[in-house]
Amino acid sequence: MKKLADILEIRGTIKLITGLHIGAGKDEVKIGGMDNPVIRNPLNGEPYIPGSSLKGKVRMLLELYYGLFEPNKGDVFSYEVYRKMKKELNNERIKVAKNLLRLFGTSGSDFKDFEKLPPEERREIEEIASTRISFYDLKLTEESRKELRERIGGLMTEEKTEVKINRITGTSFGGALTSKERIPAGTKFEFKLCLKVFEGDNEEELLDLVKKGLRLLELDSLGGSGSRGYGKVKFRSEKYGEGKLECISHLKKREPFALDLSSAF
């Protein structure tokens, strides 16, 4: 049984560079609300962001950038995508195949009639098994907080509305405007993700993965509607600055790291 070797903290904020909108869903549309609002806290009203839409987001960038998915479907990455996939691959793809899978973890399917697979398979189901990331809701920085209730008000967001071009004439469709809620560029959110490493994990394979996935991340964006200009984040750290974050170890008690993201490709 492979044993917890250490907890890793990776913390710092994210700041928008344009503003971003993730989406309540339908259910959440007020009377006389806006068509496409944010996701709130119930508790406060406030905008956050979901760590879900973080680690979708970023694993989806990771499975993009190594080619591994289901061809078919465009399906995550699992074990049986991987499966399927390994006579493929060759032993550097292997391993980081292996890495993502212990990063994001493995389906239940993974174990159904375990006792029936292969030896080979049930030794690389055991030594992938248990998610290693756990990504965080991102909540306002103090410093945010204080300056959207100041300047916006209450709601702390924008409305952005958005006009469909007619082909020919160049001009607006009638009653083709649409609108979304955004939060404002600049707001910044605490960060923080954490990272289990078990005996026999190579750490820093795992964190030159977590590297490239925030990276990737900031290349790309977050949230909807992307293609036109939503959702540009940076990572920042207060102790290390921009585009690095601070890495913290909880069990091992080492002194705390830079996690540089700049060097992850």
The other form holds:
Amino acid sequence: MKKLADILEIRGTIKLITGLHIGAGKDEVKIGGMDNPVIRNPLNGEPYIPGSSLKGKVRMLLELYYGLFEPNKGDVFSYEVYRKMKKELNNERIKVAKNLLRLFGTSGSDFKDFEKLPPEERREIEEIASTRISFYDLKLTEESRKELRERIGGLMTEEKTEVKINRITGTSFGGALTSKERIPAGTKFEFKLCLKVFEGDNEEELLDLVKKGLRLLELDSLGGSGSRGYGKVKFRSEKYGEGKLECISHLKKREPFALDLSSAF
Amino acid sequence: MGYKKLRLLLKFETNYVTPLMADTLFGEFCWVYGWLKGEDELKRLLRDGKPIAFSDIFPEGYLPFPKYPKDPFSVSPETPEEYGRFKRLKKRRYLEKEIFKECIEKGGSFESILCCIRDKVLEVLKKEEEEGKKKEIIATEPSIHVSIDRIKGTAAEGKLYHLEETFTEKGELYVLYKEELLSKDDIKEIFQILGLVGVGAKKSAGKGKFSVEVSEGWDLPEVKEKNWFISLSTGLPRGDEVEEYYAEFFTKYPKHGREVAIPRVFKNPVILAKPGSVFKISEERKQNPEEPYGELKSGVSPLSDKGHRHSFLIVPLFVG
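Could you give the coordinates for the form predicted together with the partner chain, as opposed to the form predicted alone above?
Every chain and every other molecule in the complex is listed next, the one we just looked at coming first.
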């Protein structure tokens, strides 16, 4: 069993530079309701950003950046994919690949032939297992909650209507009118993620990957319709300013320090 | 060897996926204990048999609704409204703690306490009907997830799945622990870590996060006679510990977390009783009625030979 060396809490705010749409995936349409509603907390009706959207997007961007994904199907980079690709990777990329698996975890299907594997591979899996990163579902900041209630009302969102243009007539295409619910630009969410660091892990390398992942998210987008300008975000720390996040150690007596996303690349 | 009582108040920062049952919490607790203190210390703790027992997590201010199929819970209703109320009474998952306290303080036999609970809950249901509103304390919502195809950048084929997520603001948890093995600070630290990294499924994707406040003792009245208890945990007492019961059993297919690399994540299926099940203790257990009931079972996990145990432990709440 591994021993825990530290738990790092990375926190700050995430600000929407453009409207954000993370769909609720509703299987029902209410009369008079919006076509594409955003995901909301059913207890208080407030929109939120699911941690799964953040984790999925950051993981995908890092895998694309390092070219580490299943090359034929475009599937997630799992231990099984790593095992197949290992021979083609140099030492530097093996290090990154293992850190990606440490951070984002492995799937149960990775271990289906576990007992038949050579001992060194089993040791490697055991060392990698246990997902280090832990994202949070993000809630509105108190300031944004108040502002949205005052400006928009209880719904807290905007409705954006879009239409396809007919290439011949230059007018709107019949039947191609859609509307999407978005959380408006300027809204802020409380951002938090935790990172478990076990003895033997290289904290600096793991933090560097987190930093790169979050910076890539700033450069890309979150949620749906990213190519149409939705979901551009910026991170900020109250303590350290724009493009930075605060990093707090929970098990070691260390002073909080800044995670500077601008120095990621 | 005495057990001490703790009450943990959890403020949920996110929703959660896995129902927060006592055996799940025990497993999560053991992993963090091992990560902090090492495998040898964890094995030493588990050798004890009943080092610590957890209740399930209930919404703040609520307890599990007692399961008691015979009288006084099956009084025949006289009007359609009463019939509707009795139906809702039977379906109730939670009991207001204030009602429980009031009925215990009023005293009387186990049956008269249950009669009091029935009458008070029917009053609450009638009031809800008259006011036309019901306060939501817990809500579940399905959520749809998909993995992104790294080549096309769109939703990956065959990777769509749905989860049932639970939303609640605050939860409560009751703990019995052996003070010679664990301290209040140990338990607090472990729950703070669990709150940070999350509990249950999808913890790395934003679920099961909370902050925790720990207080000594329970805020529940105690009865003098300790014959019957309401189980606060998903668990199962040993056959020699109880002699009568009104329990709701179910088959659970427990899983290992992602903490271990094993080919089969499922443990063997187990039969457990839901919280709210009511048990009458046996003569043997009358010497030490307040200890947790049930046991840490080996043979459930494929890793039993490595010392893995599954918790069947129950935290009792005596009702007379």
